[in-house]
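The chain below stands alone and is given as structure tokens, in the form predicted on its own.
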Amino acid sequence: MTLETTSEAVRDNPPRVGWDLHCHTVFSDGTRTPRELVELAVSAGLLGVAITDHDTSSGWRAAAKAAREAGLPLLRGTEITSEFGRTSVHMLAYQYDPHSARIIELFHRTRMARLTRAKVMVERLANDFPISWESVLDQVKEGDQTTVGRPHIADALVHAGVYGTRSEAFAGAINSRSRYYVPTPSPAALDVVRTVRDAGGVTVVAHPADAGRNRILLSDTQIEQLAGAGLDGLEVWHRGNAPEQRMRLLGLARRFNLLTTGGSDWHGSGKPNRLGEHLTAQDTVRRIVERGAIDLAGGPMRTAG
């Protein structure tokens, strides 16, 4: 699989042509299987896909896979929570090498992390509602491989009849200001930037402006400490981001020279995000690459660091 190039800067509309970066499967909180991202990216007609599963590689070689029997090139990354002060900020890593030892040790804290802190979340709940961990686990289609989150607790709010979709159980019993909810402990961003680079891959933040996940957003500063560590890019191109929040972030990766990226954030019916909403140009996902440890064959590009 190639890349034709083009020459395109920073500009200050989203391309109607390219990629889709940010995409969930059943590997964590999605609810449509590797295969099927790729199918259904194939029938959008985008030019390539990324998987970027919460904490985790596990579903990389189904995508692979799958992208090769249909000729689509597939971007691989991962959706990693992490924090900067009092907001909580989602990095995506593209390209890395997934068998670098501190990838590997950051992915086990924090599924960890996510697992402890859905018990106790449906211990909570179960005081209330007609939920048990069991029935939470009836809904993780990969087992073990799976990231367990709070969707998970959601759908079986779904199955138990308490809700009528996910939606609704977020903005319910389940949502961040409930008295059942329960923080993730998340490594620090800072941190995280500099991990994803240690093992040769490319970091971009997700939704950096989407007001309806922080009461506070990250500050001009904060992005500038984060482009010091090494950031790669902002995620501009994501419903989350109001209209003038795009501009600063157009304004901040001039500034920075970072690259800018658009996503979905699909979730398959998990959310109602549609796939390819929002894309990335050819010639960003071409520099990723060029950037990242491994190429889009999954084949080491070069030695991560």
Second form
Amino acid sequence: MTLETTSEAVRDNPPRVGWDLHCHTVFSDGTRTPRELVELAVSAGLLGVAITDHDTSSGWRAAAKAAREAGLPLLRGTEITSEFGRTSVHMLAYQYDPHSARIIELFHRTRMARLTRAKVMVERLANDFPISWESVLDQVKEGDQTTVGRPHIADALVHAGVYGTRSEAFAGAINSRSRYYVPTPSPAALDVVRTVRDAGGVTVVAHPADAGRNRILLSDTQIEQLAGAGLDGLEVWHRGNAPEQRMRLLGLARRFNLLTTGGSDWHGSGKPNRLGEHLTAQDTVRRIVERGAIDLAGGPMRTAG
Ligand code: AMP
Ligand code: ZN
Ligand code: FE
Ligand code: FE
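Same protein, different form: I have the form predicted on its own, so give me the form predicted in complex with adenosine monophosphate.
What follows is the entire complex, opening with the chain shown before.
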């Protein structure tokens, strides 16, 4: 007998109480405000919640004020658009220093690229559907502060009566397989891990095995490389990861000593995902906070001594 414990069976044991670490608001493509997120999290009995809008920290201030008033703990986060080879990778970044020059530059570049990309898609769509760039901007709730994405184009198509819901638009003209689709030029996932680390933050790959988002999923080797670059965790409990993929991810997390998290990917009424449908354990959140650059009040972490 060796001392190897890797043969010990991996069991899927999702947290039954805890935090929802993956939520979108009007500061990206969610339909509710940060305050509504906090209030709904309280009603749902969550221990705490993370705000994770796409490629921005603009919603943090409003979320923090609401969380303080409601007495609900808040994790500050962002879902960062990136890619690894031909695979689109969404990287959840938590508790980093939002004043980091590298982070600010990263978000600026992606947000500009998103605008250019959305405008090209709208130009193409406007040939066949009654929408315009102005009608898309009408769907953007927080002006320049909001990260623009395909959901805003979807909402303009719904407003114009082309589709009944955002999800129908995603199944139709704005689908990544449609001829109107344009990808967003994105930073490399390995660079995003390094940049967030440099800003003192914690990184977790969002929905790492969502077959609906990628034809080619991240491989074991790619996840090993991300872990080597300083990745902290994998979002195992997410509706996009099939049961056998969750087992695979749990095995990889054990092998590479990664945290395992859960999140709903809540978008308000923009997606069927229910707030709190997948959770992260309190102990895992504690470790994220310990590793991060800022504390739960958003101030710099005090180091011992
Ligand atoms: P983009 O990042 O601009 O390519 O847009 C993709 C984003 O749309 C992803 O973050 C999805 O979570 C989001 N999204 C919001 N609502 C929906 C929906 N109903 N169906 C599919 N994706 C959606
Ligand atoms: Zn989204
Ligand atoms: Fe995502
Ligand atoms: Fe998301």
